[in-house]
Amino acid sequence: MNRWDHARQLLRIGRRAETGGSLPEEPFRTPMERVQPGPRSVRCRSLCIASGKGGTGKSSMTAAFADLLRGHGKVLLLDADLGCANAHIFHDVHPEHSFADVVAGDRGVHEIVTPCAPGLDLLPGGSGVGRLAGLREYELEMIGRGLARVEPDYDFLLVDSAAGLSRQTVAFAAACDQTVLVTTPDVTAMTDAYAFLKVFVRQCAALGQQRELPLLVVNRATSDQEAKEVGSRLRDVTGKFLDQRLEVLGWIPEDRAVFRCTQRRQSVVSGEPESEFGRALEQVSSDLLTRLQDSDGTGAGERLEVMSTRPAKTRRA
């Protein structure tokens, strides 16, 4: 049995607590002391929302983490589901150019920036446009030029990425300062969110990155104890396979809500933010959001264009 077999395998073991065992060390992590932040660069801070499969919440989380950050400075979001774009449904705006613009050469980056309320802006990707969820090298590197280009502009670069694992997908988590990944305790989004911890290690290192794991967010569970569960089957297969730790930032509960505001348009945080998915991400988002205020921002723009043009070094058999 191969590793990637037994790391399957390991996800698929039933739930502890059932089988009369114990629950393993809890995984969620204990508050951070706060430290005083370091000169400020002129860059803003990036956070990533991936996941690795679709259907786990991701946009609906990002969205609502869009409207949480602008309380806190100037967001702009980053639609990077480039192909089959979403973002711009939770804030209720019809962009007149995308992505597939800039891409054609007809708009630089800076051209198709969208206002979607007060202190929140977007770069919105395209629709139903397949090119764009393989794009090459160049235009790649167009777009993080582009990028770093407007982020001097903007206290918080949130990035909206496309779910899978393809290459620009993890480039744009990897060129994020923060990234957080989405999971629900469904046993095939698990298996899939450990597949993009897998491939996230792997592209960091060919591209002679040295980078912490994502943050994990366990989506629409039932219970503090299912949540707990999740993380810690994934913190397990995580410290046995890629030798490093991963650490759960919180658990998010099933909630219609997130329902009810996306039919309208809305994120949860601005329609219904008191709702149980409400109140749970405001939590995560304080921890997350000293996180980003400690660090200084490196600029995902520019680390994208040089991850484009930077030619992986070759892996040792």
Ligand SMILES: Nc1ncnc2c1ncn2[C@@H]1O[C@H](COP(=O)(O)OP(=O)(O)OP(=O)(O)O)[C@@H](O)[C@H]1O
Second form
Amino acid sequence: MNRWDHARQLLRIGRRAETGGSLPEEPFRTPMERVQPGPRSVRCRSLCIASGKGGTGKSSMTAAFADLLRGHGKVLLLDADLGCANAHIFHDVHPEHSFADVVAGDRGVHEIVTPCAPGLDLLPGGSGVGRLAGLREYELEMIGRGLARVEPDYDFLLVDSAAGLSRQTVAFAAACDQTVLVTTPDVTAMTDAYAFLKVFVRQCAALGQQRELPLLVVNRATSDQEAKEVGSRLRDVTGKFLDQRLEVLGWIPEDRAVFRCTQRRQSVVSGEPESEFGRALEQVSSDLLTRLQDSDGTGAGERLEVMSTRPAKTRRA
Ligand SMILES: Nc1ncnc2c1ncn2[C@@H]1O[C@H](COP(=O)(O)OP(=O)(O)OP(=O)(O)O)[C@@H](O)[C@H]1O
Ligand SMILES: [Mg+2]
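Now show me the form predicted together with this ligand, since the one above was the form predicted alone.
The next block holds the full complex; its first chain is the one shown before.
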């Protein structure tokens, strides 16, 4: 039995967990076959907040954006910092279950949905489980399939990504309709942001995905001038070496309100919406919301599932 057959076999075990014990009767089709037919039912728009370097403010921004977005539709927040999750803290919930249970085959994705606030549910990432940071292909496929099942119940999917360039992290970003790449003015964060763009472009190409570059947000800038410089330096290097135009969505100032709200287990939007961070985020979000509403909502779960099942030879191309 080759590696893939083995994964398939294991997947059927995962499937059993998702279907409450019984395997579906239809013959097992390839993910591409499942994606192609009929008119699309999924209309959930997806956005991933990513960064190369850790600690750039992804979770603080995602939490605040989730609280803004739930005024426009039903939001599902997916904590993709698997194993080191903390998205639940910003909404003061204590999830009983997480992706750790899904990967263990004990629960389906739909069974870990944790209500946070009116119009906002969370898929918790799980804490203190190191193995979750390096999932196997069939495990990612299983998560994609489970996500595809819950997505149609929502208007928006927000993915709070882990930092870094792992295949798993980039796969979540590539699966979403839109990706925001967060950097700070720190030169190490900028270098890692460029590294993320490079890997993102390569991985999308290897997977045959036609994707625009992520949109850049400069966080913790001390002035408009500083944010502009960060944006133009990254735009120059991206244009030169990746031959693509990087769009800067906006910038968010350094603001102690982020710390205060996090300590109170709140997002800035629910705790201090009139703070500098709150107002800047609202500005960035209005543009983002328009772009999200214009996207086709293809379904991040299905994309993730398909990407995880592409033969390894194709992915390495
Ligand atoms: N605009 C800001 N002003 C001041 N502090 C900020 C700002 N944005 C984020 N922070 C602080 O930076 C730290 C990291 O933030 P956060 O956890 O949101 O980053 P992250 O990118 O999600 O990190 P990780 O990569 O570990 O998931 C936190 O202490 C947070 O309070
Ligand atoms: Mg985070």
